[in-house]
Every structure is written in C-alpha cells, then in structure tokens.
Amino acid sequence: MFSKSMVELGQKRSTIREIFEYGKKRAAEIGAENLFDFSIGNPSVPAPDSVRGAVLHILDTEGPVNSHSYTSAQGDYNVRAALADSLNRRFDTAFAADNLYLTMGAAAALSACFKALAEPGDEFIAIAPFFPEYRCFVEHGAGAKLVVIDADTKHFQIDFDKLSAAVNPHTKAVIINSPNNPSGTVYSEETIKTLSSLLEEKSRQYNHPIFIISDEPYRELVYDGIQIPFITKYYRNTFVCYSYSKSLSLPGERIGYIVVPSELENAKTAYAAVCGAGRSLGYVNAPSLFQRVAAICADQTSDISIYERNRNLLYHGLSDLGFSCVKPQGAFYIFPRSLEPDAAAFCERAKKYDLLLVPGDDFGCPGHVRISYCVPTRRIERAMDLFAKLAAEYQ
C-alpha cells in the first residue's frame, strides 16, 4: 500500500537526529543545564541585528500581504540580482540573476541539484567524511547511486589516487564539502586546482561533463585568516549549494540558493534543469520574507569569533586529553578519534557522564567522532571535566 522505502526513511531518523531526540527527552529528565549536547549543527549564537532590522523593514514598507506572496518560482528578481551582486564583490565572478535559484536551504540546493543531473544509471562521488543525508538525497531523491572514497583520515584533504580509481563513464558529479561536515576542514587551492584538473582528464577520457556540485553552508565559518577557494573560479562545470542556516544563524528559516555559473556546459539547459527538478520536488518557491532579508544581509554574518574561541578549547582540551584531532579550519565541528575502534560503543559509554556526541559511521569515517561546538562555550568549559573522566577510563 504504501513505498516500503519511504516508510523505512519515515521510520528511522538519521543518527544525528535520533541522538537530538535523546537529548531533549533526557533534558526533560535531568534538566538542561546538565546535559552535554554536541550532536546538532544548531547555531547557538544569535543572528545578526540586522536581520531583525531587515524583517520589520521589509514587513513595514511591504506591507502584510506582498511580504509574504509568492515569488517567481526560481526566487524573486531583485533578490536574485542583490546576492549575484554580493557574490561578485567578494569573490570577483559576473554571475547575474538569472544564474541564481533560490530554494528551502542547502538540503533543497543539494536535492535539486541531484535530481536535475540524474539519468539511469548514474552515479554521484562523494568525498568521506561526508554529511550523511547525501545518501538519502541521490539515492532516493533523485534515483541514482552513491560511491564513497574513504577519508585522507590524516589531513582530511581527498585521496586523489581512490577517487581517480572510482570516476568511471557513470560518473556525474563529484560532491565537495569545504570547510567540512564533520571535520571542519578546508580544501586548499591545490586540492581543488589537482580535482579541477582530474575531473577535465576524466570528462575528455568519457566525453562527456563530470559535474562538481559544491556544497557551502560553511563558507563564512572559518578561521586563522584561511582563504576558501571559490570553486567556479577553477572549474567551470560546478554547481555551488549555499544556505545562510550557519552565516546568519537562521537553520530554520529554510533559506538557500544554487548558482548556475554561465561557464557550465549547456547552462540554459542546466538552469532549466534546476527549475524543472524544483518543481518536481515540490519546491513552490522559497520563503518570500527571507528571500527579502538574505539580499539585505547578504554580505554580513553571525559573531564567528565565538566559535573560533568554541574551537579552540575543544581542541586544546581534547588534545591534551589523548585525543587525536585534526585542528578545524573552518565549519564548527572537530572530528576527533574515538578511544576505543567501536565509535557507536565509545558514544555510548560517554552518555553515562551526560555527553552526546556523534559515531564517524555514517559520515563514512569509523573510529572518529563528531563534536559539534557551535554551543554555548560556558557548555564547552563544564564539560570538559566529564571529557576528563571518560578518557580516564581507557588508560
């Protein structure tokens, strides 16, 4: 009566999301303030005010009625022509509008994307360790497969070597991540000059594109004055996923867009994809009212010095632990190895002191941990004693 495989998505939330569950129902028991919740990428600090500012503007000088009509489909024009327009400034691109779609966040971006490119048969590389929705988004979102390269665990960078092994003639698009969900690493211009030139030998050797769909929502995130690589600027055939969940700290509000630079082969069509691939998927359009304060505020972000300071107490502290962590660059999570090689058994055991933390596994990374710092730091200094303690049991 109904698709197996959606009541088994309906029924099981991803890990992250089942260990969110847990936390709010054991906060209902012990109290809040004696909980130690590292699982959700959920921003605790506050948008900008000028996010405030642009919402009361907006509602006072649109009205009640056109602040919340409906858009163009793709997102409103003057919208789409002010964040073209931010974009150029920072990172000195022509994009215009119409190279912009506007949608639900980056999970919307990213699944559109997936389901604009996918024909039988194909096949999506993603990078490990990677956001595990993908899997859920290519493979049954847009009805291709998913192919995993195993993690450079050392830098976190890609190992060039596996995924020139795994790029075949199926091969569609490569996903990218930068800086990282969960490592909180940043590719350097040479990883992503070394993946520009792979995917051109690789696209010529099968004739046909092989796609890079980028995805972003950490782009502001990052730290120690690194400089993100701008993909389009090295690769022509890149589709670039954004959401302002993370830089203004608005998750829920569900606010994203693609771009669909005019390089990319066949863009017209490409962007018609995208359109085409919005509508199937029942993207109406994205939230007038926020599409409105994204133009506003395009160029600004949340206060990331406090996650740099998040950053740097975990880091610290866990290495002085015995923990073995690859410093992030940049997103708000540190992706430390586990105590023990079970990471779902050692997240376990850390519940017994109140500590929620997340298992490598489904990031395509076993033995490592997610941490997710973007908390209150008071959070981070309390429960470094408990850190203390669940390390103490392995030595």
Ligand code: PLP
Contents of the next structure:
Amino acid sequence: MFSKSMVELGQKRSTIREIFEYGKKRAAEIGAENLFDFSIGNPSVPAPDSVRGAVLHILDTEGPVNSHSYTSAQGDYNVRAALADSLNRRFDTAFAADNLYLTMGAAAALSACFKALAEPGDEFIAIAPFFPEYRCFVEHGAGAKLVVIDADTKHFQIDFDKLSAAVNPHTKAVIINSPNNPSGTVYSEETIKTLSSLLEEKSRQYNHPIFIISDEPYRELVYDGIQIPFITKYYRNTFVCYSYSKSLSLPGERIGYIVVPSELENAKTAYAAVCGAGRSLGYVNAPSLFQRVAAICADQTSDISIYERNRNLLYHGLSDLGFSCVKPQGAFYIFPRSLEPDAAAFCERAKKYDLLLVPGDDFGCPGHVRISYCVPTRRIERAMDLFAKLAAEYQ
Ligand code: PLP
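Switch from the form predicted alone to the form predicted in complex with the named molecule and print that structure.
The complete assembly is shown below, putting the previous chain first.
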C-alpha cells in the first residue's frame, strides 16, 4: 500500500538523529548543563545582529503581503543578483543572477543537482568520510547509485588511486565537501588541481563530462587564516551547493543556493534541468523572507572565532590525552580515531560519562568518532575531564 523504501526511510532515523533524540531524553533527566552533547551540527553561535535588522527592515519596507509572497521558482531576481555580486567580490568570479538557483539549504541544493543529473544507471561518487544523507538523496531521491571511495585517513584529502579506479563510464559526478563534515579538513589547492585534471582526463576518455558537485555549507568557517580554493575556478563543470545554515547560523530557516556557472558544458540546459528538478520535487521557491535576508547579509558570518577557540581547545586537549586527530581547518567538527576498533562500542562507553559522540561508520569511515564542537566553550572545558576518564579506561 505504501512505498516500501519510503516507509523504511521514515522509520529508520540516522545515527546522528538517534543520538540527538537520546540526548534530549537524557538532558531532561540530568539537566542540559550536565550533558555533553557533541552529536549534532546545530550552530551554537547566534546569527549576527544584522539578520534581525534585515528581517525587521524587510517586514517594515515590503509589508506583510510582499514579505511572504511567492517568488520566481529560481528565486527573486534581485536577490540572485545580490548573491552573485557578493560571490564575485569575495572570490573574484563572474556570476550573474541567472547562474543562481535559490534553495531550501544545501540539502535541497544537493537533491536538486542529483535529480537534475541522474539518468538510469548513473553513479555518483562520494569520498569518505562523507555526509551520510548523500546516500538518501542520491539513491532514494534521484534513483542513482552512490559509490564510496575509502578515506585517506592520514590527511583526509583524496586517495586518487582509489578515485581513479572507481570512475567508469557510468560516473555522472563526484561529490566533494570542503571544509568537510565530519573531518573538518579543507582540501588543499593541490588536491583540487589533481582532482580537476583527473576528471578532465576521465571526461575525455569516456566522452562525457564528469561533474563536480561541491557541497559547501561550511565555506566561510575556516581557521588559521587559510584561503579556500573556489572550485569553479579550477574545474568548469562544477555545480556549487551552498547554504546559510552554518555561516549565518540559520539552519531552521532553510536558505541556500546552487550556482550553475556559464562555463559548465551546456550551462543553459543544466540550469533548466535544475529548475525542472526543483519543480518535480515540489520546492516551489526558497523561503521568501529569508531570500531577502540572505541578499542583505551575504557578506557576513556569525562570530567564527568562537568555533576556532573551541577547535583549539579540543584539538590540543584530545591530542594531549593520546587521541590521534588530524587538525581541522574548518567547519565545526573534529574526527579523532576511536580508542577501540569498534567506534560504536567506544561511543557507548562514552555515554557513561554523558559524552555524546557519533561513530564514523555512517560517514563511511569506521574506527573514528565525530565530535561537533558547535557548543558553548565552557562545555568543552568541562568535558575535558570526562574525556580524560574515558581515555584512562584504555590505558
Ligand atoms: N552538507 C553537509 C556536509 C552538511 O553537514 C549539511 C548539514 O549539516 C548539509 C549538507 C545540509 O545542510 P542544510 O541545512 O543547508 O540543508
């Protein structure tokens, strides 16, 4: 009577959500301040004041009808123009309004790209560790196959031998996510250049473009003053999926976009396919009020320095306790090796101390645990004793 796969999907929560729900119950028992919930990537730093200012300004100037009305399916023209200008100013690109399609965050941007591209038999490649929802969007949303490349656990860059071996005539696109959830690493310029030449060569070999889908909700969350390579400048057949969930701390408002660069092969048709995908998925248009907020606040971010401080505390604290971690350069996650081979068993043990961590298995990277450090800094300071007790169990 119902779609079997949808029932299964609806009944089985993701591991992260499962832990998050456990956390809510546990917080009710012991008090939220005594729970060290590092499970979910919900920004802890408030949205900048300019967001509130923008909401009030829009409501005052546009009035209660226009502020909430439908917009063009691809998003309001002036908003798209403003977001394109912001990208051009910051990344020296040359996008126009018609290169952008506004979405309900990165999740909808990715889903629309997968749907726009997928033809029967197509494969999309994810590089571990990867955001687990890719599987759901690719397989259940777009009806294609997700192929996973094992992680380069030494640096969390890309194992190019494995990637090269996995690309085949059915490969439609490679999904990249830098800064990365869950490792926090940023792909170096060298990685991006090598990836671009590999995909150019494979595209020639198989006589069709192999696209990059660049999932970048953490693009502005980078530390140590590093510059992030803007992918479309290295590889023309790139779709950029962006979101304001993290950079402006607006995850519940569901606002983001896709960039379809003019240089992309058959760009106009690709843009039409994205619009068609959005239509078929019933997206209608991205939230109207927050489209305009994004246009006003596009050059800003929440106070990223708080995440950097949290990163430093955790990276140094955990390393001193003997955890092996690659130093994250972005996002708000750190992904140390588990102190026992079975990361799920390790996370169960951590629960004894009310430390909620997520095993790396769902990210395609067993033997590691994800710690989300978008929490108050004081919580991390207090958690270090508990991490010490947990580590002591393994000595
Ligand atoms: N991609 C990655 C890597 C993420 O971590 C997330 C959310 O945590 C998303 C996409 C979806 O983000 P959004 O809230 O913009 O849909």
